[in-house]
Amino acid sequence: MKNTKQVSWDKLDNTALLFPVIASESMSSVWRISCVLTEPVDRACLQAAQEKVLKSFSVFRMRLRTGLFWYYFEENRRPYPPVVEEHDYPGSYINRSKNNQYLFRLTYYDCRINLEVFHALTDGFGGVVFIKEIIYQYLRLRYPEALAGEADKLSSDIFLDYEDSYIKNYRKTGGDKKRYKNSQAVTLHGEHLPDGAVGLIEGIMPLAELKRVAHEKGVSLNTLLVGVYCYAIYREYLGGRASDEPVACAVPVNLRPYYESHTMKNFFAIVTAEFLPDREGITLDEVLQIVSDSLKGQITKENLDEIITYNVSNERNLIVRLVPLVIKRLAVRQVYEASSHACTTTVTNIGRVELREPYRPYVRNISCLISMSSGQNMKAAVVAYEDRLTITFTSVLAGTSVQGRFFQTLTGLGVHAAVHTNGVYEE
């Protein structure tokens, strides 16, 4: 375990200071990762492990306060939040009174282990950090004969680093452009499931399988999985018909393998693929084609630069630091939307979680989702464990075609895919 530190208080990174000021019950912010064991959850298992490993974890300890000029984490004192069985829409609002002023949640259904976090705590890469601990350590108290080898702690080659990464990799020149796009996008519009409620359709796929279409097709494996939802996109949502609006992804990029940093804190960019339908009768490798050279443009490490500078340099501008934070949430939330339609969906991919080999039978899978968000109807999350990949997708959207043409394309191409529900659009 390396670079570990006790914090009272601490700023929020870069990146987390966007969510307090558009969270909503609508529009929470939270990201989810499930953990799929053999047997049914332990309720008082996970809660010990929860209990302990917690304690090492301060970014998980922190609470959400309000300052004059910017909000900020405190050192959460209350008692840890309790785990529950699962009772709620996936990704739902944590109403942070009725969770101890703690900024995620633990829960379970069945065999299924969910860990819930506000996305101004961390991203996908602190979220995994986290519940791989919870998972070693619960499981070694559901089986403490079989795993008696395990030393009972944190493992060895863990970073449990808090630095902003965003400020550390700061440049003082250049990132004068203007990073995001305000134009209009296409927007799934259509029949919404009721107030509150939450589809999520999740594939299940072999790698092997995923990997050789992306070998045949000359792109890369996320590429491959953002351009038939384009084209899915493309196929059903528009018919097949010219528009004027591009299909755009929003694709979050981990940083941290670009700057060595292993911080627990948030470190991601947004890029978006973008296809424009100028016509009818686009292919499916043509979409391919077209969102590899849009992604290709963009991640890249000058381009990558440029969005760390442009985004510090607006928090750091004098002006804007001296104004107070009422003023400052109007203002946000003002941009938020202006460019909220800019993007017709998100796709975030995770990787590969990887766990110890005395663990790995007695974990089935692991998966991830995300909420929602203003304009996007509809999003996408990727994560591959062991020999196979599971997309999840959430939707507010009565409609399924979408998911279903993305499952059938990639049926068509040889790659077999166990899909189910949560039942909402069997109610």
Given for the second form:
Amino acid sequence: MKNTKQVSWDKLDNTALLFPVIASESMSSVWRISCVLTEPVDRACLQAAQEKVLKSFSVFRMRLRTGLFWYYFEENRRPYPPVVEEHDYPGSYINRSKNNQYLFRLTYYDCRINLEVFHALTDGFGGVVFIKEIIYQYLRLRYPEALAGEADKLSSDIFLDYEDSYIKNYRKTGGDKKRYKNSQAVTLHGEHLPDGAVGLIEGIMPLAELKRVAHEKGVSLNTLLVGVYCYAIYREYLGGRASDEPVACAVPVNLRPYYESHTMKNFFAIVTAEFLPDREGITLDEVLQIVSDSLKGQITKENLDEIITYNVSNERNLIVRLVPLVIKRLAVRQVYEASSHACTTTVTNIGRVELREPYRPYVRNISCLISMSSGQNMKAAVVAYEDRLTITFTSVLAGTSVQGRFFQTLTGLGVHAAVHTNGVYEE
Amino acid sequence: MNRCTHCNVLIFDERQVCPLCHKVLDQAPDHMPDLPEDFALLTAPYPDVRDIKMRIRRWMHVLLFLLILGQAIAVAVDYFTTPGYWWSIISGIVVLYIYLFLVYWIRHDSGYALKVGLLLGFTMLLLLGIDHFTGAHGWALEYAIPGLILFGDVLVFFFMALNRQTWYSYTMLLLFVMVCSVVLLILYLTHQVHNVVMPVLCVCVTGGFLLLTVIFGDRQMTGELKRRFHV
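Having seen the form predicted on its own, can you show the form predicted together with the partner chain?
The next block holds the full complex; its first chain is the one shown before.
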């Protein structure tokens, strides 16, 4: 049927404004969430599931357009992107012209389904909602008899809310003190993997054991992981020596619980766990304490208010708005490059993913990962599913000693761990 | 499943050494009482994509080699046949232009409208450069660029007809062609261009085309302009 309806469009949310400017082959701004099923994936069923679910998720049916002053999203009326077998490095650049202009892709390999999303569309929260519905739909199509009792519709506990929560929660005053950090932090250098490869090391650990260790150390689970990672960098990259530059770990914070939002668009802020190795022989407990204090001081409603206000006030400034996009791009890239070396790495934690009861037996595990960005050659992403936690390190560096120290430290504390790679680390 | 006794981790991969510390791995016991039974099944293999990436790069290298070879032959022919007149410099610029354009067209993921707009813009610059280098006779501004502008109109019409559902998405390309036509007219009025026919023809054809899209485009056209120019 010919569609003559006026095309719908939307502005990019505050965070999304950055990603089209900085995205490139080497810095894709793509994140991924994967589900390992009990049986090999049926491509036709997955394609059918995508066709059905995508109709309800307008945020994923957008294409990115270039205006004179801003980028914007426009409803994409092209055929949905084909579901294909995974054939590239995880989190690689989404070439829009080869993907019917869609900003996400659904791939599969063996028993795993991967949803890869350009970050301008949505963050981990939105992605989790979407992939859960895809999985439910896929399983209903794949096992119609076993799931005959399940209604063939979206889950009733989700919100298809597309508000710009940054704008909604922006207050005109209070953000003047905030500035983007541009002081230099430790940068992880080293020999790169050949031919632009991206290395992936996935570690699966029992959640209860990690919680026990976190409890013993008196920190939260997320702080434990960030702290052990910082400690691993200190021990392996800095050789346990003092440094003038801090080990700074960017930690994205989901803002929805703080502002009662259910938006499917991006709604997160970045805080930085910072630890300055001012002497030799710093212990894990000391690092954990420093990281814990650093995060506690920043994850407060007042500080998050300030971050939102500072970011949004830039976007709303009339002079900024009237600057043509070509010049904005240059300025944004400049600011981004200047501030990108302020962080050594990033650890994102999308929390616990829970699937509805009839579907749980079909999904063995869930993992996620984030792509590289300027100045950060290694990153980590965390997700919990059922009784286990999966941390995925992505890196363009050939060395794996930091990841090794991370797991050695945790196993030394009595945590069991199993590790898997994507095969790019040569024997 | 294997086990690294140094890192004290299980390794899912089928490999001999630990990816974390490079110690030779041991066979993990079949039953591990501390771990859930399905622990060995929690992950799926990854494809080996190195060959695919290598193949794409190899094609680009072949293309670059062929273009360099072609240019080397042009330089040799130039040297032996017309030693006083270095036309091979022009062919060199054209070869470079073709290579950069192909790299951009293949690798960059912007839409056709932007790619065509850039192609038209850079081709205009290339024509101006060649005209300047070959004696500044002014043929680029008098004939070649107006011809390119009219070709741009044809391209926009072709794209709109081909992609009727989203014809309005080529409005910016049409506006770009219109701006080029107006600049050409200004150049005529300031006596930089001497032939009146081509500038007027360009403005009339492109302007008429634009007017038609505004009149018949109705809300779709105004919607497109609103989106493109939103502040």
